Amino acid sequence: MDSVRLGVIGLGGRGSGLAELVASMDDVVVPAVCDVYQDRVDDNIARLKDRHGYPVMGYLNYKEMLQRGSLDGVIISTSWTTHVRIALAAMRAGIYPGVEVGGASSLQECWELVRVSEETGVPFMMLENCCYGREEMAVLNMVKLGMFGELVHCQCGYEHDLRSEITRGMENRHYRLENFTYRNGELYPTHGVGPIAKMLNINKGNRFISLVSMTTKSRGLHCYATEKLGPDHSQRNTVFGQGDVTTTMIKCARGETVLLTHDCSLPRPYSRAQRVQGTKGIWMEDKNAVHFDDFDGERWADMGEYVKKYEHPVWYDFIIDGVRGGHGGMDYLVQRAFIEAIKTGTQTPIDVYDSVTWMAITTLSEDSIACGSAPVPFPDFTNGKWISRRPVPDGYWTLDGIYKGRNPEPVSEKKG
C-alpha cells in the first residue's frame, strides 16, 4: 500500500505527540482520533488540520473509531490499565494495533492478545521505542558480532524522577498516581528489558523462566507531596503502596540472569542503567563505556567511538537522512518500524509474544512482591514454539540481528 491510514486513540501529551508525528510523514494520513474527553478531541482535530489539510473524525468512545472501517492501524496511548482491551478490540476489527509502553494488570490478559492475535493473524506491536536507540541498536549489533563473547548477566531499569508527574496525576489527568497509589511491583520495566530481551534471544532459541521481586519502604511521594505541593494538596495524605525503589531477577532458560531496577520516587539523574556482560565483554550505560578481554589492564574505552564504528544499519541511514521525531529519534523509528509492518502486511519487529513476555514482568513483580519476595514461574506465551523459533534478520527493522542487505561503513568516516 502506498499510504497507510492511522487513528490514534490516548491525546494525552504522548498521544498528541505521536499523532502530529506521524501525520507528517509523506505515506500517513490520520484520518481520526479518540479520548474520553472532548477538549483533547477537539486540540487535535484543530492541530492536524491546520498543518495538513485534510479533514480529521473525532470520537469520545473508541469502538465507534474501530467501526469506522477505513483505518490500517492505530496508536493506542491511552492509560496503562485500558492498552489490552482496546488493542484486542482493533486485532477483531482487523486494525495493527501498536500499542504504547506499560506493564499489563493480570497475566490473564496477556494470554488474551496472544489469542486473539493468533486467532485473526493480525500482528500486534508494542510502541518500545528504547529498541530503537542509537546506542541500544549499536550494542544489539555488538552482540551479534560476537563482541561481548557468550552473554551471561544483563542489567536494565527506568530510573527516573517523576515525583512531580505522578502526585500531580490529578490536576494533569495523568494515569500513573493510581498505579503508583494502589499497586506495587515493577510498574514500567519494557524501556530497559525490551533491547535487553532482543539481544538474548528471548522467544527465539531463549526465554525467561522465574522470577523474583523485591522492594523498599514507600518513602519518596510523600515527602515529595509534603513538602513541595503546599497544605491543602489532595495528596498529601495519600498513602502510596509503591515501593521506592523495585529490583526484579530473571532467570533466563540458557542460563543468564537480568537484574531490572524500577526507581521513580526519589530524586536522581534519568538512566535505564543497561549493562550487557558476557565472556569477552562488558558495556556499562552509566559509564558510557565498554571494556573487552583483550585490554591492557583493567581500562575502559569510551563507548562513544564504538557506537560510531558499529552503527547500526538503521541509525546510519537515519544520521545521513537527518535524525527527527522525540526521545532523540527513537520515536520517529520505532513508528516507521511500524508503519513498514502495516504497508507490506507483514509481522511486526516486536511482536505478540514479545510484548506480552516483557508486559508480563509487572503483574509477575507484584504477586512475588505480595508473596514475600517468593521466586514465581514465568510462562512461556509461546507453547514451545520459543525452542525451535530462530532470530532471522530477514528485514530492515529487524531486531534479531542486523539486516544482511546493508554494511555501512562508520558514518564518521564516510563524512569524513
Given for the second form:
Number of protein chains: 2
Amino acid sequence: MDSVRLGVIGLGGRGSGLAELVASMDDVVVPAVCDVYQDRVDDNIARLKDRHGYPVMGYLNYKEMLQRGSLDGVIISTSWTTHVRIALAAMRAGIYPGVEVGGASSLQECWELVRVSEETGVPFMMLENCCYGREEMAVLNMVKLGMFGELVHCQCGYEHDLRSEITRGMENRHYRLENFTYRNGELYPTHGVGPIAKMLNINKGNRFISLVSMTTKSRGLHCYATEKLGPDHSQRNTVFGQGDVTTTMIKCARGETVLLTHDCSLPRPYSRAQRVQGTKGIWMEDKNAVHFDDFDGERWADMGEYVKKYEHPVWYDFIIDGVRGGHGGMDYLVQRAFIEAIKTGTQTPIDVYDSVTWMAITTLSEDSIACGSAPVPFPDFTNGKWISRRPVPDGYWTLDGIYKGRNPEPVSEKKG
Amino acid sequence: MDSVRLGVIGLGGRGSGLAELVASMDDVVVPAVCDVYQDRVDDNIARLKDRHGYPVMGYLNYKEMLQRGSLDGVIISTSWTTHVRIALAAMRAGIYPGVEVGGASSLQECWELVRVSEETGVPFMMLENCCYGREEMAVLNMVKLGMFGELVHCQCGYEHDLRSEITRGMENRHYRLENFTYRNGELYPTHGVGPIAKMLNINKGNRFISLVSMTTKSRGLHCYATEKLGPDHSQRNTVFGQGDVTTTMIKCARGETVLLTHDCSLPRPYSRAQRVQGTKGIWMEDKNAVHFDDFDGERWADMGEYVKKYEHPVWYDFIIDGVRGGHGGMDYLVQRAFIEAIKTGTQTPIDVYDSVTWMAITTLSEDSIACGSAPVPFPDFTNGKWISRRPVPDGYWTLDGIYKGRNPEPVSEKKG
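Since the structure above is the form predicted alone, I would like to see how the form predicted together with another copy of the chain looks, so please show that one next.
So here's everything in the complex, that chain up top.
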C-alpha cells in the first residue's frame, strides 16, 4: 500500500490538529472527516482542501462515514466515553481504529474490543503518544539492556493542572467537566501507564493481576471556581465527584508494583511522575536523574546524557530527519507507528490487549474507590496467552526491541 | 526540676550516641544505662564516667533499672519489637519513656500504651527526630500559615539503601535482618509520617480512618547477597519475606490521603520523599522546591529560600545558638523537647496518641498485605477525643504552633 486513506472522527482541538498532522504526510490522504457539529466539519473540510488540494467528504454520522468512506483507518478523537463504540464499528467495517487516549467505562466494553478485534482480525491501537516520548523510549531501551537490573517497582501519573480547562465547561465543547463532575477515579491512566507497561512486558510474559485505588476529597475545582472565576460563574455551585488526587496501586504477576497518580485539579507544574526501579538502578522523571548501583556514593546523574547515549533508534532517526508534530514530536511518531501498521497490514505496536489493559484501569479504579479502596482483580484480557507471548525484538516501530550499540554517538537536533 | 535524671536502655550505636548526646546537656544526668550485653554496658559506663565525672550504674535487666534508678525518664533504643514492653514498665514506674522510632507488631500493644499512659498519667513519646527536621518544621510553619491552602494530599517515605546494613546480620547485634527476613510491610513508617501527621492535625480534629498496602517481590537483598557478598556469605540462601518497595495509602477523616513508600533494599540515594499538596500550593522534597498558585506560570521555586524565610522559631534559635547533635541537629532538638516536658512535668509534644497512630501503620500494613491489599480500618486510639481536641498554638517545643512573622530576617549559621 503506497498511500493510506485515513478518516478522522471527532474534530475538536485534538482531532483537527491530528487531521492536519497526518494529512501533511506524503503517504496519507484524509478523504473524510466526521463530527456531530456541522461547523467543525465545515472548518476541517475547508482547511484540508485549502492546504492539500483534494476534496474531503464531511459526515455528521460516523457509521455513514465508515460505510461510504473507503477508508483504511480512522483516528477516533471524540469524547472519552464514545471511543469504544466507534472503534467497534470501525473494526467490523474492516478499518483500523486508532483511538485517542482515555479510560474505559466498564470491563464489558474492554472485552468487546478484544473479541471484535480477534474475530475480525483488525488490530485496535490506542494512540498513546507518550509511549513514543523521547525520554520514555530511551528508558525503555535502557530497561531492555538490563541497566536497571530486574525491575521491581514503577511509578507514573498524570499531574496536570487542568482547573481552567475543566471549569471552562462546554465552552470548547469538551467533556472533561462532565467526567470530573460525575465520576471519581483514575480518569486518565494511559500517559503514565503506557510506557511503564511496555517496560514491564505486560501481556507478554507478565500481566496486571490486581488494583487498589484511593482518592482525596474534591476541593481544587470548587476553590478555583469560587475564588478565581467570580461569584456568578456557572461552576460556583457544582458538586464535583472527582477527588483531587487519585492514587492507584497495581500488582503484577511477576511481583512488580506500579503506582499511578492522577492529579489534575490542584495548582502544580506538569509531570508524568515516572519512576523505574530495579535491582541495579532507578530513574526518576521528577529529578530528571538516574542512579545506578555501580555509582560511587549516593549521587544522582543527570538524565540528559543518558537519553543521548541510549537514544532509541526511532528517535535517533527522527532527530536527524527533523522533529515535527505536537507534544515534542510524540504525536508524529505514534501516528507514524499506526500508519506503518496499516500500510503493511500488520499488528499495531500497541495492540488491543495493551490498549484495553491500560483503559481498564479507569473503571477498575472507580470500582475500587466505590468499595472503599477494596482490591479488585485485574482481568486477563489475553485469556492466558500472556504466559507464552513474548516481546518481539525486531521491527523499527515496535516498543519491544533491544537496540544495543545502535548509536555510535549522539546526534544534534535539526529543525523540522 | 533543675536537672533531669535520664536512663538509657539499649546501648547499640544509636543508644550509645544518644546517651552521650543527652549527658552533654547541662541539665541532664545519665546515672544508669542498660543493655543485655555486658560489654556494651561496661563501655558506656566507662565513657560517661570519663567524660562527665560521675558514677553510672549499669544494668542487664531493664526492670531492675526502672525500680532502682531513681529516674525521671528513659530513652529506649532497643530492638524494634521490645520498645513497647519496656515503655509500659517505665510508665508503670512513673518514668517518662522516650522510645526510638519503629513500628508496632500488633494493635493490642498500641492500645496497651494508650491505656497505661492514660491510667498512670505518664506521657509516652516517640522520639521521632524527623519531626524536628529544619525543612519539615519550616513546611509545618508554612502549612499553619495557610500557604498551601487546604491540605489535600501528602506523600512521604523511608527510601534508604540499607542492603549493606541488613545483610551484615547480627554482626553489629542489630535486628534489621530478622525483621526483613520474617516480616512484610511498612516496617519503618514514622520518619515519613510523623511530620506529615502533624501537618494534617491527626488526632486533633482529624484522624487516619483506613489503610491499604501493597508490596513488591523481594529481590534486592538476595541479589545483593549473591552478587556482592561472595558465594559463601551467610545470607546467600536466605529467603527474605520483606518486599523491596512497600506502598501504603492512608485515608483521613477530613478527606486527605497520605502515601507512604518503604524502599530500603534497592540501590538508590536517600530520600524521605515528602510532598505536601493543597488547594494553593505544593512542596516536593525530591525536587527541593515549591510551587504556589499565585506563581506566574508553571515554575518551581527553590525551597532553600522558603526555609530561611519561614524558619520555625525552634530552628531560628538553634542556628543562632549553634546546631549540634546527630542527623543534622534533629536528634538534639527531639531530645530537648522530651527533656523539657519532663522538667516541666507536662505532656510531650509527640504524645501517646500520636506515637501509637504512627506505630500502628506497621502492623496494619502487614495485615493489609497478608490479605491481598485489603483495606483495613484504622483504630481511633483517642476513642473520639480527636473530634474536639485541637492543636495548642502556644509552647516553644510544640509542633502545633503558628509563628507568623517571627523571623525578621534569616540568620546565618554558627558552628555548634
